[in-house]
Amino acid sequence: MTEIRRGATATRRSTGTPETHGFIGTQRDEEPAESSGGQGPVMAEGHEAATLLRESRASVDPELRSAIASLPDSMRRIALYHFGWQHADGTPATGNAGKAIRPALVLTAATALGGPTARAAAGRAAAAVELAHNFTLLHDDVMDRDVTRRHRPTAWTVFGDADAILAGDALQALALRLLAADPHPASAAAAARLSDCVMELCEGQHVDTALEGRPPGEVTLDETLAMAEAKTGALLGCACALGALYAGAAPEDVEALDAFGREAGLAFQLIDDVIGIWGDPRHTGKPAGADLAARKKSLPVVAALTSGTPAAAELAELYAAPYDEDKEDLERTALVVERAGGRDWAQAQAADRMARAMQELARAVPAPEAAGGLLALAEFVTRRST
């Protein structure tokens, strides 16, 4: 069994994180958390991330739209609607995209490797990944019933569930079809990459699902990990490997970003699921506990169920009782998960992972000045505010 530790002091309390579960380690694109005491350099990391963002943002739009732009009618509603550009109505809207994490590793993983010329080449494996991560929302969303993402109504609850998932189907053949489009000499890879790392995805979301219908007492922390690892950190590793591939990066670079990636995305989801468990819906967008009450084995939960406290046994209790769908329900099993030490070990393992991601980013770019984006990336994934 994992060990749980207590206190470290590279967490914080108020470490929070994105949204998750359901399909494919589904993320809260939020803002940064402000550091607290003025702190330099957490500052800093928060504006370059931001800049980084933005830039992202604007470079991959375009290729995003054009290629939902493409979509038959019934598809291309849906994919502007869910992308926040349109109303369901089909009038033109002004929403909340989503902060283009992962178009930004992409490219900001080329401008390491590759400087300029390889961040400019990159423009359509960026939009790739974003439409492949937005294919994994979609059908999370299904699957978990989510009623609001990025503050709005999810898309199957505007239209349907069929509709829903095919519009993420259809976004899923959009990200391979630009990069068989693509005449870059590592689109070839990049697809084959991609087209990996989607299946690894479901893989690790088929875990996820047989562990929810298991016993509270029969699920171990590591393999709750690996399946984190796989529904989360495997996107954020593939849209690192994929910058350094259209760099023309050597393959134990490639291999040290996918890894970089990969930690970081799973320190993103240790935080993410502590958002779960104790989040501020004013800030995910998100009902408060909405884990807790549909019984998910998310990481600080199941952590607390192997710590072998007391506490342990009284949480194996409720998560074996159905919800009870009321407020001193959702504190009390919170209580209890956070007594039995899952919230503690969950941010000082993120605090982990975040170290074994520096370790891999420097073995592919040593140089500061060139990791630099990529280290400002990484700390805004898991600096939330809960």
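Numbering follows the first chain given and starts at 1. Bear in mind the structure is a predicted one, so any value in this text is a computation, not a measurement. Between two forms, the rigid core is the largest collection of C-alphas that superpose within 1.5 Å. Compared with the form predicted in complex with a further copy of the same chain:
After superposing the rigid core, the Cα of residue 295 is displaced by 2 Å or more between these two forms. After superposing the rigid core, the C-alpha of residue 56 moves by less than 2 Å between these two forms. Core-superposed comparison between these two forms: the Cα of residue 67 travels less than 2 Å.
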The other form holds:
2 protein chains.
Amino acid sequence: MTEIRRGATATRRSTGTPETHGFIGTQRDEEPAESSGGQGPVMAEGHEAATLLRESRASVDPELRSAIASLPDSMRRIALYHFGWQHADGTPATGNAGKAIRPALVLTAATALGGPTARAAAGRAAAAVELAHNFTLLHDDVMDRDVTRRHRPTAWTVFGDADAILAGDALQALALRLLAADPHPASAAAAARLSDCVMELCEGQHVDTALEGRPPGEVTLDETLAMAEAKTGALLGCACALGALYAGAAPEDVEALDAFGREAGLAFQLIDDVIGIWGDPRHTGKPAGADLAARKKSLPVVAALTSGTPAAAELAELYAAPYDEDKEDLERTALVVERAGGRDWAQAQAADRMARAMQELARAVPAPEAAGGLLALAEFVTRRST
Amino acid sequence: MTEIRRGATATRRSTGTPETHGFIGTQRDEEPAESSGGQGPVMAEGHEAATLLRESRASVDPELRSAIASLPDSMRRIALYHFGWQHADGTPATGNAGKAIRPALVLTAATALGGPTARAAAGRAAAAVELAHNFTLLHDDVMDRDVTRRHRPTAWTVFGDADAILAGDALQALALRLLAADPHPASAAAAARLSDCVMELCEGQHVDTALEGRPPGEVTLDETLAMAEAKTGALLGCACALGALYAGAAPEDVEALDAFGREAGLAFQLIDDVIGIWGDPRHTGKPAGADLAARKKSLPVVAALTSGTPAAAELAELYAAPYDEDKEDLERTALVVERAGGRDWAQAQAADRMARAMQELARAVPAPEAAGGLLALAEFVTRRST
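How about the form predicted in complex with a further copy of the same chain, since we already have the form predicted on its own?
Below: every chain and molecule of the assembly, starting with the one above.
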């Protein structure tokens, strides 16, 4: 599961989507603003997303902190560390619990379909989604042996595998507990939906690992897209659907909001994969071409490998051996992916997914002023520097 | 988490508890009967437990199989293997999914407090408890590096750590999903209770690992008992409480049944620990003294270590070094634990816990004919060969 990368700034995208809904704007969240081609109305959208995220954090943090405070001692300690609210020794930390885009989606979806009353009612559901997300982060970090999360050592590197697994288990239970204890009439449907989503996330993580273990020539684009939808799209869709449920929306509107979140999530993953190859290390905090060095079968790479072009054969040959910094120039490998059409495909796909997301949103929330918040959030997560 | 060991036969216990409620009887479950001091009325209790377990399995298996069938492909495959219903290659297996004592407790508690109607309503809750139990088994086996479960290689040895963790995560989600989708008025309270229990199980597993890592002289009996209650008692208590909830029982009766299950669970753990030291390998399937060789800080060992006797000092010295089969006779070490009072304490504690369990049961279910099933199950799990 990929956390939304921070510090990326906006550039004009090269393909698709109507201008007013394009991946344009500046990022003005907690990160210092970078100068880029900001424009009036789009700047306003960037501001709107930042405001939504800030307001959402302000609503959700007390719920989250109170829920985490109810955990048994050791589980609480690991959770507080993971959320960035405590150091490993238990002393308070200033905290970097991530952007919390998922609870913002819950609350903004609730507002879009049910106004402030629905937003106020959906606080626990928003916290539940964020807890479920963080449970998957704790476990994924163990499985993927990732050592850094939100600029800090991952929980398993500090507390060991067993405790990181247990804390993840406890956060999953806590997420469902919040919904089970919520008297709102939508809470049971929300719990069922969140549980279904967790199963899909598990399958997505399994398939991701399985795909990475298979020879590059045997991986299809369809299964890579399906994996990305399960691993990333599912929870963004679930977050939007939960907001709709708490607004008492009609079943078809709940499904439309789920589809909106899924499509936006796929767009996000496509852009994230583009950044993983062509991203500016000054903004991404990762070395350029890191995903290529790791031989990651990200979406642009699989698109390139399956393109049937001469560059595809060249890329397959490079991917057949581990990366050797003395023999391989990653910028050149990135160029091979680009020549095979991987970059253009990913950007066109992202645009296509965002267009579909807009269609789904317009179906459930036809009034532009009501849909604006969700739109701003969707653009925020896909508005990234390449 | 300890699975209830199979193949143990009954012996007359040496201490405590009224005769008719003692740990006496023959085991007539799926295992071949062994000749032991069976008596008329007690034989009937042994039969009753076996019948309850068989009937419970017949009710719960369809729920379990249908729930597992709803899992995404890979998660389903691992779950079916873990439950013994498929071989690793996906072909059907005759199955050994364990005794399923926990769902039997749910259904029997529901019957005790609400008759056949409550029993019929509690089917999903029973399956949910069994799924939650199996989620913890999958994860505990990964953490403890246990290679055998129910006479088969554990899931992580077959599918790898990551997939065993993911399948556990998916089973937890599935357990809560069953309750979320259950229209019964008690389902939300049951989900909240099961979630709380999962958090307690996580903490129990954490404390268990932490205690095993500490010097023997620094471990107290109280914290070992608290750990055993969290790790083993909590879920047995939760199972009984869920049955009571589905019977529409009064809050104090729900709590009394939780306490009954917890106390019976502790009695079970105490007897299990006694078997781990003095059990007959022909019945336990484990070498005699296995827990001593592993330097396990089981309840009789901690009782011995903290007894202040000369034997305690002798045991502490032995436990200060890893077991060396050339230098140490495990039978002699077992005798040291016994001389330090570890065995007598554990058996007296087990009797005491069973007596408390009976009191709690009598409070919630005064009529002996209604309480009989729960009593039979409690005795079944604690009726073990030493």
